[in-house]
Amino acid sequence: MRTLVTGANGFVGSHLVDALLSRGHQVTGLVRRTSDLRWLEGLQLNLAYGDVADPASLVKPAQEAEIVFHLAAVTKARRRETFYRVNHRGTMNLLQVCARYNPGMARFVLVSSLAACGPSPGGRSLRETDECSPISDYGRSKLLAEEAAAEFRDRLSVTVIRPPVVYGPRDRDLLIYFRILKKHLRPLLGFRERHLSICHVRDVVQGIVLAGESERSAGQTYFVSGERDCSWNELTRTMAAAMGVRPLKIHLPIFAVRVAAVFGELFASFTRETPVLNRQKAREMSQQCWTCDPGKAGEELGYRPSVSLEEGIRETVEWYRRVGWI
């Protein structure tokens, strides 16, 4: 099976890119000129250079792809206006272009986020039949995304998957949780317990894989999870045990993470990098429940997540270790 992944070189990508060699598919994965190659080098895939925002550069991938995972996307930026130009437009630019010189392929994945769809509502686990109901500008613009590929479905054979939190070797984005770990700290955000799905980089992949290989998820929506939902003192617990510490846990209150966050904003309006924390990201952290229901991907795709949280953690720590990050 000829396949393209798009942002095959970023952490879900490339491990997807993994899978998708070991199950025998020519892959070919869309990355920019300035794309750093590490997760990729040494595999027996096509690279094609382009950018979801010229669709000019993906005519040729897309043409010879019989389905196409989308990745390509942004979950970070210093202006708002990025998430709408490559999370939305860049779909859309994708779709248009399979749409005008491939519209025969078998699928088009679209790997979109828990976020489109925002946090539990009375914490209860979100369906794929609930309404969406995004606060961030990320969260907004996957949204967008899938709007945009709804459009299509009378034109191409589309699913869309929706993970949430995913972490696993090559994550970057719990590992900052981690290195504040290693100082012997265990922040919590407030004193209620928070709850929130999540799940390791393999279930995702599968997740990914059986939304492009299986006929009944044509047309269809599906999130995937962890074997189970936890909260974020089970989940921080877990991670110190994985390391061997023993930290000391304190209670941030929320105000003080919303402050933190303005400066944080402030700060690097002055430095130009992308902040880590800003005040979408503090909202987000303040809500009491992120978490989906795994169940239609379950029975109409034969999901089922097979890492457990301590399993899945305690290997994201040895593989941290063995590479120098923590």
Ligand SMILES: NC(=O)c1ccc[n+]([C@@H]2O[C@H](COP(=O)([O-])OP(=O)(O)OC[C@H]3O[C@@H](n4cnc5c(N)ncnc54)[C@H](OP(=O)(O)O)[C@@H]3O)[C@@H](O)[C@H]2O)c1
The other form holds:
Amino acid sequence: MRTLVTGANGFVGSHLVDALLSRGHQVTGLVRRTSDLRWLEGLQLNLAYGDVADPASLVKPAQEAEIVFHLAAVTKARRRETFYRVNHRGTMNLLQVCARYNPGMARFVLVSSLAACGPSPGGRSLRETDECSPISDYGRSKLLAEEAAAEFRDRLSVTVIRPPVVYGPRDRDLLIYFRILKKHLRPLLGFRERHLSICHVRDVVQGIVLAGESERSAGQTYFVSGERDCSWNELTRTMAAAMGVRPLKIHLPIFAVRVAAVFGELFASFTRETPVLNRQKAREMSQQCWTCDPGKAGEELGYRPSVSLEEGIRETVEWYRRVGWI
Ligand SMILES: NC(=O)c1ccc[n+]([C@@H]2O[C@H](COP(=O)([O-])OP(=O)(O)OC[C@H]3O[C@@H](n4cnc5c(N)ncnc54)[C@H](OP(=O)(O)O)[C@@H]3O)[C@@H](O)[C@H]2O)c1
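Follow the form predicted alone with the form predicted in complex with the ligand, if you could.
To see the whole picture, the full complex is given below, headed by that same chain.
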């Protein structure tokens, strides 16, 4: 089928492009003139240059697609406004263009996030029927994007996929932690166990592809996740073991991380860079539990995560070493 992938050059987007091409789809990747295209080099895909903030640039690529996979988003930003401009209004722009110029398209898949729903209350894994309470501008902007998609359900066949933390080759977020481990330190936040759902990028891509191809997924929302949840303690131990290091475990008091976040923001305001740690990130990190239940995707789409945590982390470490990132 003819597919359009927005955010095609990004971490998840580039893996999705690989999977769609290997399944025989004709793929167009929406990228920007400034995008780094290194993960798309040598692939048999068409490139369309556009920006979700510029509706006119979306018309031609949207017109030609049978399935749209919408991944373009900002996950970090210096200014709060950017989250809403790209994640919410950018999604709205693409939905409007699709509804106007290509209402007969087979599917519009919106890749949202567990952050749109928020942390899990009382340690229970979130299900799709749970009410959403995002705690960051990123999460709120992704929830607004979901709500925008819901408004178009009478005109477009929309499916929403919500991944938790995604890791794997090409990821730069968890990379920071791998680099700290390499310095023989294993910091953990607070003194209580914190739990999270985490998913290898190949499994996330499996969920996104199923969402686009399945008849049953029209109008639905699904969480996807890895083969099991884990604690940060277990995750970082697994990472250290895969690297063959025995780092010193240090418990950071939550207030110290909040203070560091304030300094991070202050520093970034001078350097004009996006801070690695800010107050919203610190708030997200200090939650007890970020877990979701992928049972509905399993029952309705046949989603089966296939990469174990140990195997996925080992593969990621090997890849980081091969490209010289750690
Ligand atoms: N990674 C995770 O842990 C995770 C977890 C849950 C959900 N998600 C969701 O998965 C999707 C992909 O995330 P990712 O981790 O792959 O992020 P990423 O590597 O930062 O990729 C984001 C992509 O969006 C594009 N983009 C940003 N602003 C744009 C704009 N105004 N117009 C057009 N394209 C724009 C970027 O293009 P440039 O390269 O030009 O900036 C890039 O291709 C996002 O929707 C994210 O919310 C990710």
